[in-house]
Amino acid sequence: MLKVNETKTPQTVADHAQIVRPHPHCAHHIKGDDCRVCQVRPLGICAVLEPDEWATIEQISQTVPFAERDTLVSETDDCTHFYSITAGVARLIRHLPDGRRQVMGFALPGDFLGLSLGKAWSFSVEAITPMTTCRFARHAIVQLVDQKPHFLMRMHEMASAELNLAQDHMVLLGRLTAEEKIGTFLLEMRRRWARIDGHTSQNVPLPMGRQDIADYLGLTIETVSRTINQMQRARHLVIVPDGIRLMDAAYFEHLSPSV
């Protein structure tokens, strides 16, 4: 098992960089049956559509796969398409003029990319694991919103959830200690995976690398590794092959002000 205080890159928190956990939630192979068999549909932008409306959304969507480390979109690109993630995990990043980067968040199955955008992307999206997306032309979504007000309401709901995540991220960056930041992040990821899986588990999959986590939390990779090691020595968590197992939920809930 990889020790979390090692600094070889790229790698995950728990083990080698090749750990991949694409979430097998979308049977997208059969065109015409996409919405009927898609297991993330109840979580995503299409959740409010009735069965007799699925054909409409399928007509304007295109299944687009991405390999690990592929770039879905780059910041400043024209926003001509939106993406609904049906499998896999991505990171949302913004590059700074001096070459540094800020990881703004992680997109999981069911997430929709494009809700808060103007005419251009303000961040880049990179695949952490192999991914599958439903891609929608922007003009087609605009037309659908005009035709189906309940679809617009769903977009508002998802935009509100996205805003809440952004506000929580501001608290993470601004006022918490390293221990609080990491504890809050782990609870946040557990909550988000539970929404997808339908149950809360002690195990928290972490397909992103330690550098990703550090850049998301505003910490150094050394601080992330040291803090996770300390938590493991105190038996608050255990590092497992695909992430972290939380052994002391009360400890993490005490650390977190918002999750």
Second form
Number of protein chains: 2
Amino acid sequence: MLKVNETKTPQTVADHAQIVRPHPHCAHHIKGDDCRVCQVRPLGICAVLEPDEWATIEQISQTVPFAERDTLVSETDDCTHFYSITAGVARLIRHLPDGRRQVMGFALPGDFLGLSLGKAWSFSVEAITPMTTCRFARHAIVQLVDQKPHFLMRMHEMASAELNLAQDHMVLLGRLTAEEKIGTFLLEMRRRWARIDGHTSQNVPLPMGRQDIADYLGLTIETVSRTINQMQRARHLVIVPDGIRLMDAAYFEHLSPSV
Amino acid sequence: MLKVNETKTPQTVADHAQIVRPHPHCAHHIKGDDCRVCQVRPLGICAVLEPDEWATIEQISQTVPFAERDTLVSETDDCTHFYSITAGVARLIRHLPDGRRQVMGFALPGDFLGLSLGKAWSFSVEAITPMTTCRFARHAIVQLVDQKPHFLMRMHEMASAELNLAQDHMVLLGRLTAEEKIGTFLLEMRRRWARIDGHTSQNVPLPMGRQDIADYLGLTIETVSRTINQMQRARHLVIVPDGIRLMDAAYFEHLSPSV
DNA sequence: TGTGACGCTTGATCTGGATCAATGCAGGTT
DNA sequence: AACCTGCATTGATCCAGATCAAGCGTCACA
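Next up, the form predicted together with a further copy of the same chain, please; the one we just looked at was the form predicted alone.
All chains and molecules follow, beginning with the one already shown.
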């Protein structure tokens, strides 16, 4: 039951809009896109492929768009397809029976859903903005991984990086204060956007809502709102449409114990 | 500055002692052990190897024992060796500059340290009991992984399982109450011991101290102690030397929202 | 130009778990 | 036996962040 809302534009601050907005060239194709023009190839799973292997990937991929609020995969689903995100932002989320939620992370352009290669998803993925994805049948990727060890190695590298992030996040959830959690989160988002668009800006797009941030950091929506507004009153940041602007980098780096 | 205490026996309840105690046949050899008698081979990274490949592994492995409180690896170290745990229990831990700690997990027999294949450790590993390990030079494993794709696939499977556990733990840290955290932890430990010794017992060995449990669950030592003792007063469990005995499985399963 | 829904903010109050402070207890050492 | 050291337990008190409860602004649509 997917609610489709194609008219709404992604919520991002101006200097990132061209990244998050679905790539106009490919958003409505059915067959896989032209890898030669893929904007996220150097970031994602395909970075390890040689140009002569692009045709192989193109043949087993389809471009699939999603609207805001669509569910890409549900934690109860079997895993029939994997996704490489080419535009837009999604949340990876686990639901408890009583309605509590934990957001495991946010999937940004270049991220791959299905790194574990397993047959079952262990989380739901929900589009926060309109999205464009490269979709692969699971069996095709399993076959590719069998044939090309360097592709498997790339999957393993990315899964290892994911495990590292998960461990960073365990420290955050288990041992940081609300202020430290928010500060660490904002630095993390700045770092991840910088990797995507290649330049460091003090503007940090936050396409996810306050509730998603709260469920990511193990806080309530009220504490997230209060803490960000306190930081604004203290002139450490400015709240801008669809994000924030860091005004005091030293404050945030001092706040983040792990970095 | 490692305090060596070879005389002390592992702290486990009786029906698990033979698993955690260093294997007398091999504890003091320098060269790698005989894979044919390895008790954890079916559990660990080596489960995927055919008998004719055991010789390869034996040639690149050494048996290395550690005493209680030894540091196997430090989070600041470069990663020169990997370890497969054949006996004993260790904690995987991150330290914050101000002394706060987060225990990322506990390594039990069959677990492999170095799944990410990366050049740097992202956590310290400290022996909780006397341990026996199979040690491998990093370059030898990297070479093996290059030559034997099914070995890399096994590494990837185990890393994926680890990522899944990490995500379970994020839910626990971010959204469960103290009582739910303790209950989930006890069930997790029972499940892991059952996998090692092959039968389900209501006795759950807890070789780690209360402080380690607290740092694993994002609680304080006082809350851990209080909660476990409340459970005992409510007849849900009995505290026994070096562990606990579950008396009311239904209570614990009802308490653990994810399972 | 209303109006209703939704997301965010802000204030008042409450409370689960942290902090502070003893005490107990088992093992190891002299 | 006396002493020490490192856990674990238990009680008293505190407080960061949760909960409860309004408001506010924006936007889609009537």
